[in-house]
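As a starting point, one isolated chain is supplied in structure tokens, in the form predicted on its own.
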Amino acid sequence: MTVKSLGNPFSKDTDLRHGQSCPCDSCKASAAPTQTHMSSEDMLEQAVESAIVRSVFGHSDIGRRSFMGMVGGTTAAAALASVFPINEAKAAILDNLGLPEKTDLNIGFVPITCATPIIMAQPLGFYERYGLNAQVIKTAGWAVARDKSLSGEYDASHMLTPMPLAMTLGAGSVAEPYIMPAVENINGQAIVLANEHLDKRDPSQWKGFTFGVPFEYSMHNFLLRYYVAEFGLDPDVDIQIRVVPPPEMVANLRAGNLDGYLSPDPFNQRAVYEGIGFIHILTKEIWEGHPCCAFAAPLSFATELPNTYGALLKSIIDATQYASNPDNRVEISEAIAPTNYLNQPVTVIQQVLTGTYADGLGEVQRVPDRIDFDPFPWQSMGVWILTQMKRWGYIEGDVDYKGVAEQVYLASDARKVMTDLGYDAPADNYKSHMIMGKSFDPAQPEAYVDSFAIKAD
């Protein structure tokens, strides 16, 4: 299914026969920029509606367009609805998806504990439970994960929550509509400093420091920037921020290439385990319950393979809910430790997942929700991420914060699957968030951006 097949099937001017990259004059003339920020739930529903209408006309698009031209789209829609329960049919199709159209899937992951649900779903049988033969493929870093997803080498991927927003907008890559129907983990990150900086616990002392983050379009980058700016440092002037793949964080800290990093685990804990760094602060202390990583895929994956998409989303949400139970985390640590997954000592992973850990400062901390797992993709979180992309110059001009967040963060899909699986799901898609003691109102994103004294020029 292509973008053209998502056109209005009741319009005489829409040609539903051609593909997304078709160069014909008709396709060029009928390209509809107004669809850019259509919500992905609406896109999937319109795809079903288009298929029903085309079926009625025997897949003769010329006949369909001729009829729409004679009677008008509104009249045609009313006439069809009077003899065919189109709304009920759409609901039935969407609610009763059948066997997966494709069972053999490649799913990319970067080897960090944030990917726990996607990784553990293979050895613990969650993909198989929903009829899928999914292979999870270790990926060195986020640029590789993005590129392999864009090229189609990965059917779906573990991604950082800002990535599908950026990819949809074409920030840092070609523009491609992406969807994020489930968050994997909340919390789960930390700022680590090299041991030589034990006397510099005050961030205002960090001028001239070099920090690592795993990717530009990451919560790590945006949380680090937010944190140092609250202490009066301009992250683009007073410190250096380098992109370092997570598996290379510890080696760069040891070599002195980094003074610290805001990284996903287990590499924060690994620095303590290796005796070369200490945990300065957990990111949950910056923003309790912040999102980090997620399950994401091209929009075309959902529209072309709706049964497969539904089965995969169920697998991921079921695994995420399983991981949310602290009683399961010792078992999960053992399942994801092997070389083909995280390739880390089980004890390091257990310290992260259980929240009982050495902090590198001589203390053992007990923070059960150091990392937690909640699949619901709050669209207000997407709006916050977009405000930080705007604040630091990653996107420019007018931003349709709400439109983009709703197009990418598929709260309705997550809610339906969570409910179907017997899990509690929020009734709303938006809420306010508290970041370092300051409330973020998702209804006022531009005012929020303007409120910061330190931001990109």
Second form
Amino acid sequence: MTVKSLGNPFSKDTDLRHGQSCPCDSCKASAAPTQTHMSSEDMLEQAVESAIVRSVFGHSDIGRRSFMGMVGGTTAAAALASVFPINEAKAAILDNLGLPEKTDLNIGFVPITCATPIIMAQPLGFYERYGLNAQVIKTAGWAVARDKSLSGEYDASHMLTPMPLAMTLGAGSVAEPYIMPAVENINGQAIVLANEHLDKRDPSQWKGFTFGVPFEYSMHNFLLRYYVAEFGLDPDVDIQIRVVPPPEMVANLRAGNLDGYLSPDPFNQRAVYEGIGFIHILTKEIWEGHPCCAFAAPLSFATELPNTYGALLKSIIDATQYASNPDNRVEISEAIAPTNYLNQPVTVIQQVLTGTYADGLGEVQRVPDRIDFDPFPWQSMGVWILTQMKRWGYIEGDVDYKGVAEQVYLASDARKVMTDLGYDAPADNYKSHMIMGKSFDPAQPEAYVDSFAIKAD
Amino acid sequence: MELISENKRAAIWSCALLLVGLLVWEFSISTQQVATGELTEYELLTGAGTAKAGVPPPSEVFVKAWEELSNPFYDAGPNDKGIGIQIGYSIYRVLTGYFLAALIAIPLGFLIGMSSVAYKALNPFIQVLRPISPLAWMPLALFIIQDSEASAIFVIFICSIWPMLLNTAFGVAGVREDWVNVARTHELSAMKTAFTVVLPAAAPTIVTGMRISIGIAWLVIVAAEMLVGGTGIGYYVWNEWNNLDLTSVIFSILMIGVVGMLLDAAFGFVQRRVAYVE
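Having seen the form predicted on its own, can you show the form predicted together with the partner chain?
Below is the entire complex, every chain and molecule, led by the chain shown above.
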């Protein structure tokens, strides 16, 4: 969407209707790259101010502009604030949610356990609880999920955490501002190898292997690249990484098209269940608590339908918190296994969600946090993902790491909803992360990229 | 001894082949060793007590077919609908795209067939566009049309337009000169000549083109729906593939074949109606 409609309402030069002859900055330079870096909270604020000012002037933009010209924008803002408490109105959008503007929603998901909160919110009634009639629609892969979101067929969608960043930047997509107000799951992925590679547990023996990842802009791709690079392999030269939709991973592993994959569950566990592969490591051993999938929507959804957006975010965060309680995981497994949702055997889902699983090597492992659910979108995670996109050449030139992460990862929205629902939310938006023994400082992204010996030229 | 008619002999052979085929299939699938007795936790977790995914014997496919066909129109949410509904969606998409294509291909084919200049002018484009795999259009269609339903229909449209276009042009160009001349001596208008002389004369060739097109359209819809998902028989195959449920996959393959045969038979019927002997 454009951010044109968010022109400064207190300026005589902006035309809030944005007709052909509009002289405002965003219309003059239609690309308006600086405008898109407005943080979403600022945008929301300006949208509210704009709405108030427009309503005062009865939607007569000519009248508003001549008035602003006469008295000056600041005076007008002060005058208006004295009769209409703008600052309170800004917060009201999230504080007191009105009835949703639109209750029938379509939410896309790819059938993997990462989407657990988004899926279970339907059978377990979380959408209903917040007054929404949401349908969750199964999607064949991430490229289709991206296209159906961009085309508006989905109001919001389950996405991989790097996707909204890439879409906002226009990497591998049309540039469209996306927001990611909640993470779905942390951990929960694994590297699976075909049974014939039982003796090749040391990654330095993997030269010439073909690996599957679900999407280019995925944590799976970045974690696999990071992992093999730590063992001295250049992922662009020494191994082949192929994009394979998650549901097709097992069939490809059986057919010998792949030597292994770093994929979402249940397809790691399904490979073990079918006796085709074994779990080499869980991704939590690479980065304990890494984000994976997320709940994302176009920015226009939040600005145009603020009440719907608020209600949807509440249901998602509530469901995510419910899923994070291990006691609920067995019930959830049964709710999301049927054909309408994941279409998988319940035992497979249960092994993923409870963390008591067969590893394919003859042992039963007990790892309760094999997958966990935590909605808070740390902006430092966004910065890390951007550093890896830079490292492997998905984005080039100067990157405004913090600016982009803050625009897309709406930590404050998540914090607000979490607090409203009575959950503990972190006070900060940034923290340092530890990935395979190497610490990542979100304040020094460029230095972090440079610190790696193996990277794209 | 009375000889059995050729048709009857062929029917007996068909049945015998089917029976032998099914028997060989049934017995070549070794029954899986399902562990019994006390199972360790590991065995339970790896599903030792249940059957693994594999190619099922025909008897299982029949059981599955019976289950699905006895309740073909159930609707258990947006991602789980009965086989009848799925096939309905696929046929709707195929027919929509197909008739849109016919609407353009047949008049255009007429024009090309009647005017050799138009034929020569359009031929290079047709020759370049015709061999493109319809699915190659899918990413472009999704991006431009911004609607997955319309994109699937567009893919059907683009794949079914060429045989109809070329066959119409070919049929119209091949109408005997004498007949057109007779029409001219009767001073028929161009429009009247087209509808009363050229159309009936070219009809068998045109319908053959339409028959080829519907076959291609049905081939393509399955692949298109596997890609886009949501509804349709292609989505059904994809969804069962996710679950490595080969019984359902084989069942849906059979259904695809049956529906394709019925569509073809319908056009075969039309073809016989428009055929004529000179």
